[in-house]
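In the block that follows, a single chain appears as structure tokens, in the form predicted on its own.
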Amino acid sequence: MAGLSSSSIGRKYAMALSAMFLLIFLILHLTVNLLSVVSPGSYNVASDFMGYNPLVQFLMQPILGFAVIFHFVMGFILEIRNRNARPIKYGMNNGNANSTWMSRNMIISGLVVLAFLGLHFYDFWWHEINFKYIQGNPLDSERFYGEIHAKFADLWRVVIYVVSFVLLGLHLAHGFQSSFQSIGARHPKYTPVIKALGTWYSILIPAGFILIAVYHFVTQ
């Protein structure tokens, strides 16, 4: 039992670390993409660096891909183990009084976010792979703004992005604080600060991405 407990703690710790890595990545990703709203030229420069720098492409991008896969797979494993370990289900144990809806349904929001990532990778990552490595097109540092602007010309895609980022915000609202708790960052003095930061993070990050999608749609 002790070994199983240690293994479970280790999985939660690893899950929390992958979550923190992705939280940092979202800030960087949003910062770059917000440039498309305020300065198309700066967005092209930043995207050119991210798209052609070998360190980013062949080191950071694989690490990011691994972190995304690891986070979701580990999240599903932990959720299934937690559900199987409950002798009394939430429906029989007044789950609403003991936890939030979001904390009980992280696997649902996670599946929706994962499906959205599939669309997002198809829209941008696969496009880059096709443009650079399959078609073998020459370097074009001015193409990035036009591509992101054209991508949000369709209302259905904008709606999918908006809904997905709202669900991502709900996922982050619980996941932010949970990741800190999993690594032992719980203290009467600091926990309220972490909760406040998590609330603002889960609002501002999705709102920023929604702003980008809506801006490009209304400025077609």
Given for the second form:
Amino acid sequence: MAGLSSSSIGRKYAMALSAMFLLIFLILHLTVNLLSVVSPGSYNVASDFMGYNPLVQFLMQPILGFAVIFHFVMGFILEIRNRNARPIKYGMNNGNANSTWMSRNMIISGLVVLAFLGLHFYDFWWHEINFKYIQGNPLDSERFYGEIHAKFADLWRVVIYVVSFVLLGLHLAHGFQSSFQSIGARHPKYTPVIKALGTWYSILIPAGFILIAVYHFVTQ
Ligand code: HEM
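Next up, the form predicted in complex with ligand HEM, please; the one we just looked at was the form predicted on its own.
First the chain shown before, then all remaining chains and molecules of the complex.
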């Protein structure tokens, strides 16, 4: 790792750990939301649990919130430091020859996902906070399916979500294997397996989210 100070290795390591945590979160998040496609009743049960269990609400959610914010802030810091350390711009350095578009544009795909999260939090997270804590509505464990279904009635929202999921896929296509590299998991035998897993992950996870958004739109 010539040229990298120990603190920059530490930053990359911390970035990778937050990424891995978010990779696991996405699997869980997709699994719960896919229930809305296959079994509305099970989706209601799962959402009721996730939305009202104190351990999920007051321990897991703050940890998740911290991981999301940490990942974005650290991403910006690493990007700025990399830019300052890079003497020649990639464009002039024939970037295509030794790196992919995805790896060179993590900040762009990341910014699109960040913008998506703004809308997404307004759509779902803020809705929950408002419903439960501001309006103080009583528990209604049957409401969740109707709410998610109604959200995807607007074509503009479905389009924004789908475009964001494609960019999320590009972000994951590099991010998955990069996070393993950053924690030092490099091995002639396992690196190709990690890369293949990353490719499948970055296709299947966004495809699953796209399926949910499109399914609710076409079944209105
Ligand atoms: C069609 C796709 C998706 C649907 C239907 C969906 C649905 C939801 C729902 C229902 C919540 C719960 C809000 C709450 O109870 O507080 C939520 C929260 C959240 N979603 Fe999504 N989501 C989707 C895609 C994504 C993606 C791709 C990401 C990340 C890139 C994401 C990140 C989050 C985060 C970070 C939260 C906050 C969790 C929390 O409540 O603490 N979601 N989403």
